[in-house]
Amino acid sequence: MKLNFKQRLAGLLVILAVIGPGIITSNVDNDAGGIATYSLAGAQFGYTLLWISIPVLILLVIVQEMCSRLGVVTGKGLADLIRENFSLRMTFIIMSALVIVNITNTISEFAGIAAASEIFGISRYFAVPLSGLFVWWIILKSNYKSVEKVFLAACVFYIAYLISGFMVKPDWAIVAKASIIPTFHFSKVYIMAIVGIIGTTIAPWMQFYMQSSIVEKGIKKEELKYSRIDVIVGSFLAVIVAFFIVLTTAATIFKSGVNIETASDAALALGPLAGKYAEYLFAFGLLNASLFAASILPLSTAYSVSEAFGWELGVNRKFSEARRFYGLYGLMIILGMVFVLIPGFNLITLMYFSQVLNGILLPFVIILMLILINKNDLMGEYKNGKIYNIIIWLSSIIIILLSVAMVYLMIF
């Protein structure tokens, strides 16, 4: 039966009041420590990682629709599952090293704040606090549908990066042969360069996070289909971002043969290689991927955190019913401002430090939705089927092995 007018317009205008948690939570990972990630691929093994975009797209998509499912049909963010569903020693495990987790990310997004600001001629000095009380205020003045107007708002900017991967020019006969083709070699180094693409790609937080902003949008189980909708919207773009990085780098740096450390030295090496403009997108890039990011992960930890131990929380609450939350959100963001603005702090290794935390925690993550979508007291006729079930874990799976892959040769 053919839609006329009316309801094609009515169903594209609940999906608009659906969509944005799924978009959100994955273009938000490509952050400082992210675009980090891709442009040391790019720069060290040029297009050859490109494949691993299509396995990265997959899994992204079923990790954040087991969030989207069981925050619609549960009602409840995943720390408040985790309390109900666990004991009380795993909770307060989980959530420890998930606020230990999110502290050592935000301060890798102020320190890429600090240094796409400084590309700019700006004193971190300067941009670092600025841009604390701005997200400060961001969240302390508004509700959740301005919050994620604005947020939204932050992904669009992200096109900066495709921009970057039309003008370097790439060879598009050899970017579509190694995106199709996987290639690979059996070394540390390369092997690294795997898993923590993935790492950094599905990253802890982003499940609390996702679950947390679907129960304050209110998205009821008739609306499961559009929230779906969004989740797959914004794993492709987060995912597109990431490749077109990966792309320029591949493209100017590794032919080059330059060596970066991180994405400012990426951001910085385009100059000379592809023309200031590419020099100046990329880093503006890093810096609305920053600003965005540090304003996420500290949210995403005042949810996790009052959820676990029943506080009130929610950016639709005013300061003095939610004290807790909006408290344990401005510590997050003086703790990411104070250690970047330390004189001679290795910010380098810390970043590094941040995505090894990201992979030890990733399948305890994982394992605990796993465990809560299969309970049938819980999710009912939404949870997992068998052959959906089998897809899952077995990707779940893959992603724990990586995960453990990463921690294990980053260490040793």
Contents of the next structure:
Amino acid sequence: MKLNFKQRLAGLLVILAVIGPGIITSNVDNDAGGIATYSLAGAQFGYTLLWISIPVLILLVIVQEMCSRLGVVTGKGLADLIRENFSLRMTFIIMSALVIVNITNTISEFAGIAAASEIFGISRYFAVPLSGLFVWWIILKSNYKSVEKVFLAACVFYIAYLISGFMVKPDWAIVAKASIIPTFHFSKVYIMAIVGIIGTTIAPWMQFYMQSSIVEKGIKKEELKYSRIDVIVGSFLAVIVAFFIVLTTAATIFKSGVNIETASDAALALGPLAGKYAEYLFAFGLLNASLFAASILPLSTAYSVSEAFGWELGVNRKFSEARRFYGLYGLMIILGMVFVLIPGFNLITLMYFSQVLNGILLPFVIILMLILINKNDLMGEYKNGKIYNIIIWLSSIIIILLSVAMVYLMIF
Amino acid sequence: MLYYSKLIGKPVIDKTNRRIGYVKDLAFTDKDRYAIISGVVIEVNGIKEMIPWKYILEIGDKPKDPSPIEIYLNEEFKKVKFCDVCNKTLKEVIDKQLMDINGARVIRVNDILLGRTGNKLIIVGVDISTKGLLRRLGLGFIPLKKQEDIILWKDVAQLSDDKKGIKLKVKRERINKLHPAEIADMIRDLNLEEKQMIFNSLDRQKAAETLLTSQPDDQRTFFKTLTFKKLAKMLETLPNDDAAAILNMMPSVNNVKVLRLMKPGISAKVKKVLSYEKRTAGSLMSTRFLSIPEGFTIKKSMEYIRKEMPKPRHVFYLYVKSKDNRLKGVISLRDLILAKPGDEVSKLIKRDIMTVNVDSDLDEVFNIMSKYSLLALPVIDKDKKIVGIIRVNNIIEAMIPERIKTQRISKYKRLVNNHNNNLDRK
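Right, and the form predicted in complex with its partner chain of this protein, after the form predicted alone?
Zooming out: every chain and molecule, the one shown earlier first.
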């Protein structure tokens, strides 16, 4: 009996040691763009979009699991694998696209920081440079372990959305019903909202980031099952947060019929409807999420590009050892800040543009991942099983179709 | 230079001028120091086939042609079915990670440098530079300040069972980062084409230093590959006396041409060194030495040494000059280290010193240095101004008979010999 307890405790410790990449990656999905999308979905369609949480959860788990398995088994990042298994030209094109997409994403994160801090009465010309410095300092002064701790701490603050969800006192019976029974309208706006939610939850950069951080963490094959737990817990948390954001705006803004365009609009609209505290909580959540994603997106880009081109990389390296890695990281942050600080720069158009780009890139990344994970010489016994492969192909096809649909709907 | 990227996709032509396919890959067999390309892999109707290297007549160069390289076969060529498992190919090397012995990530193989020696094609090394990356992407026309960075094949050990990548035998031995004497040593063991290729892959200063420390026959090989302009640029990176030493190896007609191409300020100084007669102190001396004016304190002198130290390679003495550059005395580094920081240097100066003139004979220089056990001897001109010093290693080098110099063996050979001796003993 005593031994049994010890064994369980040991198991728990291993899980805690492996956990991190999955939770962090999934939570960063709820970045500035994500929060905007969820807030809009709730504000426009009320509770009727809540059912999407469960399918999104399944898709997220499946994609992330592939990613973590690729990382754990091969010991290489996704960009590494693309360079080694496909042509250099393909690698170059994917990397160029990724850099551009991630720059637009980073800009929208800094825009999120600017908007949220202005709700607290802090000028963006102060808040944005300060957070840029903070983000730079955090990476430069740390190694993987300490960075991970900071990021995991940032995950905790997402609880702000859960609290604001409870504060607005939704009708729980309707919520429960709406989250299980799907409803569907065949209107362009409704379909775009669905596609948008899936599009912001499953983004190209996260496949690269998650796999790189698994490699950097050095998770072994024997720990694969714990890594799966990490993925499932992470996806679950991310979807819960998204669920509560939709819930909050559905219970307040949708009912009152206020028209909003951005996440900060949502926070501001919450003030008169649910009280100042709800507004501040919502804005705080936005600030935390944007800051979090603003540090991870440039980092993820630097990882991927350095992997692909064989540059020295990793937060465990010193600046002098990995100049190009840190250089790219810094450049992304600077670009992100500069665009936000340009007066009159149309950030809503940019966020729109960034979502379209994400949608174009994602199908390619998913297809490459599927090819890689079915390679015998790469994965060996860790290849997909037959039935699992069918499920994965189906999910991937759904994601790809949705991305194509999103790009189509947004452009035409 | 011939790179993997330049051969891939190029047509393979048989004797009747018929195109039988395009180069898909190259198979190789590992030898001691480098690998030999054993065959060309082509794809015909989706099936991979290999043409063993013995059927390859030549790799044609047609510089003006849009596809400048074609592979020509000789008459009775045979194709062999390509077998994935039994052949190692360059596809397995390209784009892979290189890691040092500790398993730490180093860099990626961006291209592979091949070398033609007679009929054979060998793998000289792997290119890890951004230049190689651009070349592969067909963007080779973008001018880059940085040179190719090539790791020699002998330092790339392939561990096929290791999924993580290719390992380096040596810890990050990049040819551009080696000591010139080591590069010179290594180059001795290679054949002509490899020598030239490696020499050309060095940056200016490294190339100049390597040229200086190489064996005479290697030096001749390098001179052949250099244009006067390139040589002039190389010499500008060297100290004047070293530049003069290199120019002295060439026929005097040519060195006038090279001097004319160098920056006027530098070439004037080099000309000065060249003007001294052969086998005189002036021709052998180094113009890099540390000198201070009379009134310096110990502390100031130490600071001066710290600042100037990287320039002269070895420092044994600090020379003290008057305002008009006359040599007043000398301080040994030993005395300087033992003195108190506040003291004036005048206390330490040894004023009664041995000197030679620029036109003194080397035998005289040698006699003085050996008699008084000097590590360095100052050289003065007719106005008693100090113009250079002769260090003990310079004079030894000058006095050793040629016969002994050619017997010197390289570090690598020494290692191999020791290893063989050890084996014999066992």
